[in-house]
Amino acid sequence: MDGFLGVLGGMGPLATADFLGKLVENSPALVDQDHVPVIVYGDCTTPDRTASIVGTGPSPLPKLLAGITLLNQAGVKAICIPCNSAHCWYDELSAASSVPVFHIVKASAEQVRKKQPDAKTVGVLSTFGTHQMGIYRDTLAAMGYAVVAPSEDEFHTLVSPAIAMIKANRLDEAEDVFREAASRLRARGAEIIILGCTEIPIGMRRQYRETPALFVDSNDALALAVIDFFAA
């Protein structure tokens, strides 16, 4: 395998670990040496992305740019960011990098086409910040999809509390809450649901195993895009 993948992680730590596991699990490697070599920069002190977006916290951009700089200095071949909300600053991060930066939203949208080629309506579960910035809505709409997302009340009463449960390692509690959130999106017409926060799939493992065709795991989509790139 030629070159290293740089992983700009720590947002949160469990999501980064989940991505690394999926990178290995999705690889067609037969021996250790066939896997994608990685350099992980996991700065969990990066300010909360959603808090910044809604105006209640500092910008994470300086920390994100520091990670991009370090990974470029390390000589990586490409960079990925297993955090959807961080992609609200994608243009600045990509411009600061001398190597390609994968786009998790585009990778996830492409998996919709592969998993449900006839789907017309896509649901998105994400952080409130990612929802506010519209990065999934805009990308999917440009591809011709109708998009459904939780209401503002559902973000505050279901999605955001469940993400907080994952950060606190209360995974079983999060699973029950996300099951309700996903059910509401399906009731509003979602034929497939993108888990557009890299911590959400961790709290929906049972549901994903039960009906994998109904979901796109954004960490999984990112891992698949990385594998395709390094195999080329």
Second form
Protein chains: 2
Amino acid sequence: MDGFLGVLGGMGPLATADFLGKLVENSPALVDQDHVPVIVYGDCTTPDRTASIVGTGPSPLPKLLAGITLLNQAGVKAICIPCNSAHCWYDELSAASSVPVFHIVKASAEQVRKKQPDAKTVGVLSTFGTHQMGIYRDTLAAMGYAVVAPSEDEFHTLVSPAIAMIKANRLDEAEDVFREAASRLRARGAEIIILGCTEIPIGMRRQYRETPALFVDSNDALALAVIDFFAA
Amino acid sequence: MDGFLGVLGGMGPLATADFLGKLVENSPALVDQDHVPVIVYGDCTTPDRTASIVGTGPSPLPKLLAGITLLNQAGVKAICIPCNSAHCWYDELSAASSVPVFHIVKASAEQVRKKQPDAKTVGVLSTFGTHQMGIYRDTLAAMGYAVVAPSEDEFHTLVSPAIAMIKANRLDEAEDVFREAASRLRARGAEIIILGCTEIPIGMRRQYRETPALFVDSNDALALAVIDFFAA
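Having seen the form predicted on its own, can you show the form predicted in complex with another copy of the chain?
Every component of the complex follows; first up is the chain already shown.
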């Protein structure tokens, strides 16, 4: 395998570990040497993305740019960011990088097309920050999909608390809450649901295993896009 | 959390992802920002460690030193290597680093003391290369333990094939083989068994969950040593 993948990670650190695992599991490799070499910049002290978007915390951009700079200096061939909310700063990060930066939202939207070619309505579970910035809504709408997302009340009572449970390692508790949030999107017409925050698949492992065709895991979608790129 | 942990990884890539997950799971953190920031150099094209030790492949040392150099240049505070066999080159790597390098064998031996303070006989499952170099045998003997390991025949028919299964993503098959290898060590008096190759815990998840007191997972031991260091 030629060249390193740069991973701008740490948001959160468990999502980065999960991404690296999915990169390995999805690779058609038989020995270590067939996998994609990686350099990971995992600064988990990067300020919370959603807090910045809703105006209650500092911007993560300076730390994100520090990571982009280090990865470019290390000579990586391309960069991916296993954090959906960080893609609210995608344009600035991509402009600061001399190598291509994968887009997790586009990678996830592609997997919707592959998994459910006839779907018309797509549900999105994400952080409140990603939702506010509309990065999934706009990309999916441009592809002709109707998009359903939790209400502001459902973000505050279900999705945001469950994401915080993952970050505090309370995975089992989170699973029940995400199950409820997903079933509400399905009741409103979602034929497939994008897990559009890289913490969410960690909290929905059982449900994903039971019905993989009903979900797109954004971390998995990103890994698949990376593997395609490095195989080319 | 102050300063980055450098991780010299990619040996194999799944063991690195597993280590990062264990670093998160063992941390008493409630939010991303409480975890240990990491920079990972994961060059999975590093030549096979055991092949080099038994004289059938090139040395991994040049690539290992390239990783140590990059991590030092990136300004990390300490370095860990989630690969037991790579510790056969520990002295060279430690000498080339201006920051401390954790020793996975010492970290694992410490966990034996904590988990089974009365144990006298310790089993070690490792790669054949780690076994040949005697890094566990010598460290444990110096601490007063009797050490049991697979026979050369058991390495060739059980342990080495099962490690190759992990590297090829055949986890379930590997589990049965490792179970047999562990039960043979127990029959020869092992009161606790060190999983002294970072791929092995990935292939013994069920057995470890059933009887965690009977095993020391070297990846877990390394994560615990790192967390202690960064909390100090």
